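Here we start with a single chain on its own, the form predicted on its own, put down as structure tokens.
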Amino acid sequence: MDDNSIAYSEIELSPEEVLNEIGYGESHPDNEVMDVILQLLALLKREVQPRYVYLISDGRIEGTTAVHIQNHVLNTGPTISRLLEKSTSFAVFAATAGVEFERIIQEYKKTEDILVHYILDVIGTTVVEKAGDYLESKLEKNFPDMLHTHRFSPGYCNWHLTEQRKIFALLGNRPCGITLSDVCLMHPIKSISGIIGIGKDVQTKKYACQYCELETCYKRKK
């Protein structure tokens, strides 16, 4: 199990991606918004170092609500357990936009520019999700004869956030330098963790709203 850095050029964000995540669609931003985006993206290109790690392990689905990996039982709940059906092994993972990005966030917190705070938050979320996508692409290259599910994380579909303690225990407690607070929030804050199912017969369909029970999620508006 290796802790891997990602060259920013591998996941580099375009201004158009940021605008799309903000919700501009076909609308055009004013000059102030565009200037902020370009300034922040230039800063990321110089300083940010995303990272990821994953552990491949045999495992099994237990009943309809849990996954047994090594000496840990992950109580994923029925929705995620169903989406992991037919997995013969699992990738337990973590990824982060990095401590450098966290430092940028803390620097900009000293200002009261709400626009910058918001755009930086959107950029951070997008960077760490692209790091997760990059991790999945590495899985595909390393296991070319196998299929894999999309990634699933504690906090979604009734998989309790405290289950992250088990994921971190499997990954060595400080994967990629990420730590957990007493209430299982990650630091750096732009980090993700979770599980991916691997097998010849797994379904590779993406996680989508039809599987999620959170009716108030803003993604449902799209």
Given for the second form:
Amino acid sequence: MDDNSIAYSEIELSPEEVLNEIGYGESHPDNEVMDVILQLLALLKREVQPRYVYLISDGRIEGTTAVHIQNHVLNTGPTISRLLEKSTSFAVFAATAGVEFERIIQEYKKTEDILVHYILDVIGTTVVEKAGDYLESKLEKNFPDMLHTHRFSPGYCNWHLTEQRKIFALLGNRPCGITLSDVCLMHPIKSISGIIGIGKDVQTKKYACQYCELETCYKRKK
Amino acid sequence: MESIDKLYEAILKGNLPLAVEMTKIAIEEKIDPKSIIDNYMSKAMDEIGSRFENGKAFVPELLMSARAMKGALELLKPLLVDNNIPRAGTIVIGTVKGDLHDIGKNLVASMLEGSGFEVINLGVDISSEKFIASVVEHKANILCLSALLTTTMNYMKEVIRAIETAGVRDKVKIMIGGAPINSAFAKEIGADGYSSNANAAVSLAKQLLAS
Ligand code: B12
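Moving on from the form predicted on its own, please list the structure of the form predicted in complex with its partner chain.
Zooming out: every chain and molecule, the one shown earlier first.
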């Protein structure tokens, strides 16, 4: 199992990435918004400690809706199973913006400024997504002659949220210090979990809106 | 009277210090507080809201306007009380038991406050007992429930059943929201309405109280 801290410099966020996550696209934010972003990013540099973990395991796709890994049957559902086709092994993973980031959020919640809370929240999302990208880049380094699929998570596409329990069991129950509550909420909040298929012949297509059933999503590409 | 046009601009641009200053001047000029709110402040909020809906403004700008509006409203509150002008209404809001997500709910709370509602924000992981106690204590007109996961949204149904059992269902409208919620779910569990974002939540709240 590969369980690691990520130096912040490896995933350092640019203001543009944060603006992009908010949804600005080509538009420009108010000066105050930009100031808040720059201030928070400077703070992040000093304090944040993202982490990732993955377990590489053999496995097989069973029927059209499940993946068998070690003694666990992951009921990934038809959509994700199809996207995992031809995988010869799997990376079961978790990643988090970290407990340090969670502490910063809790600290800032004591101030009343909702603008700062919101931007910090978006920054946390961007950090954990980049930690996920970093994890994928590590896979590429460690398996140079293999391809890998996009990352897929329980809670998406009929892969039930409660299946996170199996992922946590495979990862030793407290991967990167992340805990799982009885309703399958991860703590720290800015964390992700899931599976990546590895093989010489897998689909590398991005998971996109076309597969997702969340019709009310504000990020949905029209 | 110049101050009052600047007040509109201050709120639209989300400039809190300017909004406060202009409100003070408008009060000194003895402009009717209800007219300040209805004809200038709320109009600015409507404008930023419509820019948001049209993709010309984003969540941060919306929040800055709401913040400026809230600051200006604080100054007008005592005058509204003195003149017996009714407030928009009282709202209790919280994220349901088991769920710890709060940014979306806080955005909704801010926008509602910026629209003149009295908002009691209970926080996250709130049980039905706590919701009921707060609704009764504050004589709330609307209860807002938030959840971000399919595993926690079902608790909303429990809250609504408990409100019925407590005999207060006919005294309070119930609005729900959060990423996995949609209007079909709202209907199914007997809520009065759903909206997909904080801006739309304000119109929904106004609409529910008008009906
Ligand atoms: C960003 C994001 C993340 C980020 C940050 C998460 C966070 N909570 O901070 C990260 C990458 C960490 C993440 C992780 C996960 N996520 Co996620 N995530 C999202 C995403 C894209 C946006 C959520 C967000 O921050 N929105 C911005 C905030 C401001 O909006 P909001 O909270 O929804 O609130 C707005 C409205 O909903 C509404 N509203 C909210 N409350 C109320 C209340 C009332 C009364 C009203 C009227 C309106 C209202 O107004 C608010 C303001 O506009 C959503 C999809 C989506 N489009 O919503 C998925 C989503 C929430 N995630 C989902 C999932 C599955 C997960 C994971 C379980 C995946 C995994 N296994 O790794 C994890 C769980 C993390 C955990 N801690 O347990 C699912 C949840 C559905 C489900 N099955 O339960 C969603 C819906 C995606 C999907 N397509 O299905 N996620």
